[in-house]
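Taking the form predicted alone, here's one chain by itself in structure tokens.
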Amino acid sequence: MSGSCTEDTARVVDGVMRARRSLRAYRPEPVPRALLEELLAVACTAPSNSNTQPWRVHAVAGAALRSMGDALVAAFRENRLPPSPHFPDPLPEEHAQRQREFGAVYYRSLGIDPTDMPARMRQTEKNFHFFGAPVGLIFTIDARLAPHSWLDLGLLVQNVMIAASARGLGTCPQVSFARFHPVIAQHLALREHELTVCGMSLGYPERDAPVNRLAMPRREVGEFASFQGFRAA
């Protein structure tokens, strides 16, 4: 009995991981703040170095997300930020060739030329009013902390996505926020050390677009992980 309750337990939690995706299109359908603070709690179970706990997450919707939407799109198109980049240059040939492989299908399944710029930059100004989500997140950390306090923060990020794509819902990871730190610290009224870290889009996905069916193919258990000390099968 106890085996079996494992098992479906496993076939549970293991169908919502590989049902997961970065989704960029949603419905206006509002989500409930109780249920935005539900998934957030059972997110916050997320491991941390000396239950330092070393995130902050920022909830922005309707009128306050608009606005902050509009003054982030301002702030790209005028370009008046330095930029942060979210690679090294050159990347890795490694990384940058499953980089590559992102940018084709994904401008293809939303028919964009990957040569047409303008209409690139059209849809990265998307980005910033969260994909039409009616929820955006915004994730910070202490600036003073050391990197490893930022793998923390990550493991919470991922438990939010976990949380939510249980409860039907869509959500999309971007990095392209923390470029925009000082618009964004406006807006929300950021503490002093506090850094934007990432954001993601939050909402009930539209899911007949196509956008939303990438399916990304992954690295195969061999290619990334090595087994030592194991007795053979």
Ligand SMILES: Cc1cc2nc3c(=O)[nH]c(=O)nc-3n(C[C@H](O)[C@H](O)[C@H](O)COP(=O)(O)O)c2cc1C
Given for the second form:
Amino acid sequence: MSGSCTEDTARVVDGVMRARRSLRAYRPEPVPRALLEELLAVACTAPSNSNTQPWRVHAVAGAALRSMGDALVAAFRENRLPPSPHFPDPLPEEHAQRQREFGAVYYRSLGIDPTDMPARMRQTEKNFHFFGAPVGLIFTIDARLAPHSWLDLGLLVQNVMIAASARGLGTCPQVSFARFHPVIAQHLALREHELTVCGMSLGYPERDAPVNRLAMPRREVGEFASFQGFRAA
Ligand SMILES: Cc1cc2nc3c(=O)[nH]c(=O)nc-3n(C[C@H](O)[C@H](O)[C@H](O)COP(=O)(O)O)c2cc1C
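Which structure goes with the form predicted together with the named molecule, now that we have seen the form predicted alone?
Okay, now the whole complex, with that chain kicking things off.
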């Protein structure tokens, strides 16, 4: 199969990868279930260690989405659940610096002063209604697995975003849900060992929303990659 790939294929695939962004404002049009199943059928071609395919995906829409979102917002406001340790505290400085840069760009796009904590909280809260998207996805993994299996799940998550982007759909991956696993487990009747890794907003994007026009910078290849044993060009 790979032998049949052409420069055109590369251009199309690269174009879809480069066009994908985290989108945080959506139009209300529903996403048909058949389209979602098509996305997941292509996304699950992701590789996984020993083909274990350790992912589970819960797609939520309509009244179920609203009710889960309301419960998550209530839990967020109550602030009772312990913070999810998805970053260490303190975050090593090289990563913390990029996190600060993200915050500055993100809040500027929303007209929020980064020191205005109530405004930031109101924006963070929007995560829990999936930024108004008609579909919310919750990705879970068997909690008994080791961190390497989370890599498999990440590959599936990226495939979902790429397949969605290729079909004109927008997405936003969201770790914000991890902290609220107990609320999600109850709403989705998760299995005993299932753990919430992340969520994802999915829907037709509001193209004109300033928050959807963010282009988050990337490090240059030379900054994060090293090459040994290659001939000089
Ligand atoms: C694992 C993961 C978790 C994320 N969690 C959130 C989140 O909870 N809320 C949010 O608004 N964005 C979240 N994002 C989106 C990132 O902020 C975004 O990917 C990053 O700033 C790069 O921007 P881009 O996706 O538009 O290229 C997350 C991304 C990843 C990969």
